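One chain comes next, on its own, written out as structure tokens in the form predicted alone.
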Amino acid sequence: MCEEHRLDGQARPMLREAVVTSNEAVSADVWLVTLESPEVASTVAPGQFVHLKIATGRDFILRRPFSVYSADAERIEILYQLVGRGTHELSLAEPGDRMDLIGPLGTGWEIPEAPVRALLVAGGLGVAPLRMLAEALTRAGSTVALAYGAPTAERLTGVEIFSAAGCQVMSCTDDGSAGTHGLVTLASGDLLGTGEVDIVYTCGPEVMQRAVAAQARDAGVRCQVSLERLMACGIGACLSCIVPTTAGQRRACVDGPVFNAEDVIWGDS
């Protein structure tokens, strides 16, 4: 495929090769590979993910949906948790080794022109679409605060990145092994109760990303979403990541991840 653009300014997805140049454990079970793929690095835009061949096999048909942690003209980032198989493989990649990806993919974060005051609530490995955007946010100009919650400190992953980033960061902790004793909605709720929010953006569990845009909504503040959803192609042709909004039903690949938290309509969960 050619690099084009969109009417949005994100860049059309590409087929191409990466190549390992690292991948290391960052906690228990928490991994950080590096791929190199300059024409998919160079113009992946924050909230966007990548759809990666991890191995061959029965096993690894479909690719894998991963978002993007960070990009520079030449390498992607990608933070992952151990869950299944396909990341467990992952974590056997090493550097010289080689995969193909799809990417960039996606409609990812809207990010104001002018500067504002942005609250970014993430929930485990919900971070990891947000680092991107913080640092766009804060090269901006915005105030950025960041409320994070993990199970433990230890999966409090890459705190340091964000306050060097300029952003406030609020920790929560299940355990009360760091930070407030308690879920993050602890955090974005005083946050959001003190007026001096323009727009929240979260992503993580969905029932944190479904009580964050209540208290958003609540607040009279702009919310957008990061949605996961099982993925087959990653191009909007399968349909089986069908987000329920008050438009229809729209593709988390194609037409998200990324939503405005009013048009989704939530479940039960």
The other form holds:
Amino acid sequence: MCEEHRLDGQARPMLREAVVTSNEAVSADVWLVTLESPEVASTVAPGQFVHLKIATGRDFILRRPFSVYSADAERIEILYQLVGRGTHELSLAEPGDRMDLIGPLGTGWEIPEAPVRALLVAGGLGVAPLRMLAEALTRAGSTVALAYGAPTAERLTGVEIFSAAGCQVMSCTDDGSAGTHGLVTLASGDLLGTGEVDIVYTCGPEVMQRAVAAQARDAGVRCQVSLERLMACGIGACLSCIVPTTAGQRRACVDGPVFNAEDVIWGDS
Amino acid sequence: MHRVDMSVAIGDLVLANPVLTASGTFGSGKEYADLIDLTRLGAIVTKGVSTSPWSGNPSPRMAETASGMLNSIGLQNPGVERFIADDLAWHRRSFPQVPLVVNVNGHTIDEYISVVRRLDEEEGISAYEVNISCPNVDAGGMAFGTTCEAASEVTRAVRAATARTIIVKLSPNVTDVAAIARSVEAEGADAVSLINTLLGMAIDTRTFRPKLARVVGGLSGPAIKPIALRMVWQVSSAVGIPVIGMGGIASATDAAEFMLAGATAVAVGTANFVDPRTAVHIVDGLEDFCASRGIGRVSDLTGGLITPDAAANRDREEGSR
Ligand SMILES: Cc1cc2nc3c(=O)[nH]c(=O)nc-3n(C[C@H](O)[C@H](O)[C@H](O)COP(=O)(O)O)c2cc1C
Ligand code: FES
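Alt. form predicted in complex with the partner chain, vs. the form predicted alone above:
Let us now look at the entire complex, which starts with that chain.
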């Protein structure tokens, strides 16, 4: 159940001032920012997030939660799409700027100790929390397949990183400009059909995650999802980010963002 | 610099400093304990507690707006028994020295009373903050805090049920907040706190849908500060009991404004989300504010506002000497 699923040994959240070391566009509206924050970088687990205070001025702006895309001993990388005021403001940050962050936050992916055959299913920037997961699984001796859907070839952000890391990658695009022409669930359905998948992890639009969760359930395979919610506090105090589950209302920022798909009570979205 | 006496009194309750957390934005403190030193706070005000569990509203429950945010959490809470077993137990174990004020909610007068009666059996609670912005199911869902009669009735019932300090938390969604404040003072409230959130809404023009699933919700943050300040000033002029001011407070100067308008203490809500250190920064900043002006007691700020009329009067007096 969700309640027990909070992983032991996860680092307590810290409030730190990170230094921007780079901030660049990787495609038309997707950016990658690198933040130096050794304590957070060295303790963040795959699937966790940080809560960033973006505004440097006096204007009121709530923090924004971002999945950690990659981390080494010193730095974390965050992949973000320019969608609104917060991400626009973030794109203006320059190397050397200081930025307040709270992290590592939330409950990340469950990573089996014994080698497994894992299927990762990403929709668009839902790929972000899957990169650290792929790395951790590979380190544990697991094999990783990635089914990755995006509107266009250009939006298959970071796809080459997964290939280079030895993952089997199946791309799907809405316009057919790369990989299979169509939805990512075609690829995930095919892979689950082979019977060679032990566990599914997915992140992306909620309709897609819900469809993937249904495919996994029908195939009798465990599935974890990473759900996005609007967050105010990010630390479990305000109850803005509720996910209805079979174990009651859970907070995406503490009990999630990763949930066991079978526990989630899906809404209308 | 002078040492400043930062203590303030709310009824019988003496606080080490005038900075509280606003209900619903701070849990019971546990979530913030990794990030700030809770012992620096004047008091912790808990999220709303009701007699049985309340599941709250559907998502989305939050939307950012210009200089503020809307929420429709719907007072989700696990009920008074779970509150005692989890939050209160944690507080007694970890931070018994920090005064705890429990925010009390009900859909009926009986529900308010049963929460207070149950909590009265427990140690470690310094005061109750009675949230009268809850919908009154016996009055078609209209909030208790919107009429003098219903506000009086809740206060009278809670007053009869407990000897602990009662702070009645006023709704700003009324035409005459001072009249409501006078009513609850007359029924024995030890203090009033204000303002709760202002009713508002926001629409997503890409989808033509409301940004909150419940369509309307409570506006908080810097956007509401001028309204909150005005209401604190009106209420503190109308009642003799202490006033706890809140609404958009994010800095020590904001807090000083509320105290000058008549507040004895202040609470920090939405600003905790942007920076969990805000309340602690305000404690330090208020002390500096007083010290740099030779003010020996923070309580001397309360009601220190010089209005044009008062200034004119003083000038007149001084000129005639
Ligand atoms: C997410 C959220 C939850 C709240 N929950 C409660 C509550 O349970 N009881 C209550 O009396 N007020 C509640 N409030 C109102 C605040 O305590 C406060 O009165 C209001 O937000 C104005 O202060 P601020 O602008 O500093 O946030 C809540 C406010 C927010 C933003
Ligand atoms: S964002 Fe506040 S509880 Fe999750």
